[in-house]
Amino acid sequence: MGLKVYGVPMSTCTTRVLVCLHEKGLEFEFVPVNFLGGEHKQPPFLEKNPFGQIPVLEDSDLTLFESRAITGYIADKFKDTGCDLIRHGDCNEAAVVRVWVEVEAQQYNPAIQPIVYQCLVAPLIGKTSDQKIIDESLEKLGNVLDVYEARLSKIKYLAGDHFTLADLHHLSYTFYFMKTPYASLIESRPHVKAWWEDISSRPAFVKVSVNMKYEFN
């Protein structure tokens, strides 16, 4: 049995995994989950992820959840295939990659996620966007992006001269953020803007982003 991914094409966490698989040039089976129908909360899916969240990766008898853990597994197991997303050949470079993977998870994501939710998701599910949450998150995100701007003025990618998981993990939420009224936070910082235009034009992400549409039918 080969690689199998359970998820939703527009999900930020699912697409994080899909981009990683495409960067590695790996074949896999994608299994859509009926998220609106609550399939992820039913016993068969809960056997795969007891927290009832997507995505899930199956690799033969191994089952994994949590998208960043999955991308790390893929990058490690298939290190000699496609793009080296962790820089396995140099322990110092690999350590820097892991630092900036943590920065994305602990600094960037908590700031950008509420903005995307309030601007794009809330209206689709009949909720009113909370401008107070948006404004507070914009301030936090701006501070993070100031750090990114300074770093990217010296190097091409967040962890050095090569595209890695540190960059890849930013793709999904930034893609949706750029569809909000606040895209200027990226566009007004020239080095961040150049970095974003670079990583978002990679073939793996272009292929996945075709299906990244917040549409609930």
Contents of the next structure:
Amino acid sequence: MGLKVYGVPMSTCTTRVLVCLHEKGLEFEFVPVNFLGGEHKQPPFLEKNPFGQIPVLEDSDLTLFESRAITGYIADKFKDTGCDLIRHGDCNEAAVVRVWVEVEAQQYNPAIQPIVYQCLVAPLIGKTSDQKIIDESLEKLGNVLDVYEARLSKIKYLAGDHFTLADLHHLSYTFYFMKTPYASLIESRPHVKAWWEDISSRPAFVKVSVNMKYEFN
Amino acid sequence: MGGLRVHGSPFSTATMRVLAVFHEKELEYDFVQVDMKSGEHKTDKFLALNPFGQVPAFEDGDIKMFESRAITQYLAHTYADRGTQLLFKEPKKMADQSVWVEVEAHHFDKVASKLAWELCLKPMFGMKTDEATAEELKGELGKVLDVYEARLSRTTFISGDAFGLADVHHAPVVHYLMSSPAKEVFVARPHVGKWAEYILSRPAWARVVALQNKE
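What about the form predicted together with its partner chain, after the form predicted alone?
The next block holds the full complex; its first chain is the one shown before.
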């Protein structure tokens, strides 16, 4: 098959791709990147991703970066294998998946990412957490989660009755968020909580999350 | 083809992104202006179209969508046989373009839309540009455009070897920045400068800008 993923096992964006591959039951080779050594910021890695970030996917002679481009590619190329992550058989459902994939990228991620960074990453690299950034992000995230709570009170998953890329893309950052002091934002919203418990207990994610420890050995 | 409707504002970059695709695809649509000054986008009626209270919102018969890049991708796929071809039929080229669609959303837009806000939109709303912030953002934009310069020296367009969706996605923010002091960040890089001028010279883009002039 020739699928190769370059990344690190605890990275949110790398694991977004790994979960997708496991949901599809695909074989692939995982190539660890020397993140602490800055391998991703130098040639030859920069030829794979000029922005110097992980993950990168290689599929024979095709090289892709940006985790959501990679998951979209996998979900489309292997649409008839494993879980249908893009609901390609139904025009209406597929359109809804597109919307909620963008919602994760444009609404949820910008709110949750700074909290994960300030609480879990900054201390590891010797930086002081910025509580102002945390507080602003918590307010934004609360507003987003209110919309999710209302939506998930009517349907089981974000894009409808089935688990799709729209849900999958949330897994990695939310997993780390639940380890911060602010997990109550999810816990206190019953439908969001139920949705989180459902998607995070899927075997593909459980398999990947075993290696998601934010520590640098 | 009836039933295509966009709710938005002709000055909103996200609305313009969708309108650009409508015009590239030569699709007829009904444009419903949302009165953002009076907060119409936060009313219950609008929130039923987009629970995040942002423009644009879109309807195609029973299909209702929001998030500009979801709408543009829906249009490009659903109406693939109409107007300008914005997608590649060849899977590898399509996959390559999808990377640069993400690059626009996660690298370019983050910096460029904040810069457009400082330099172009704040003055439009009677607010003062924060010069220090603008200078910092110009520096960050320069780093992103260095990567673009390398890309465009190999492919003529950000999408690949033909004009496509990834190029269209840039037009609204490039439009604002190219008529501001930030223009220098683009034209200092020869391939980027040429590309920026090209995407703004598309007839479809002129029709989007014309909607602003009707105001």
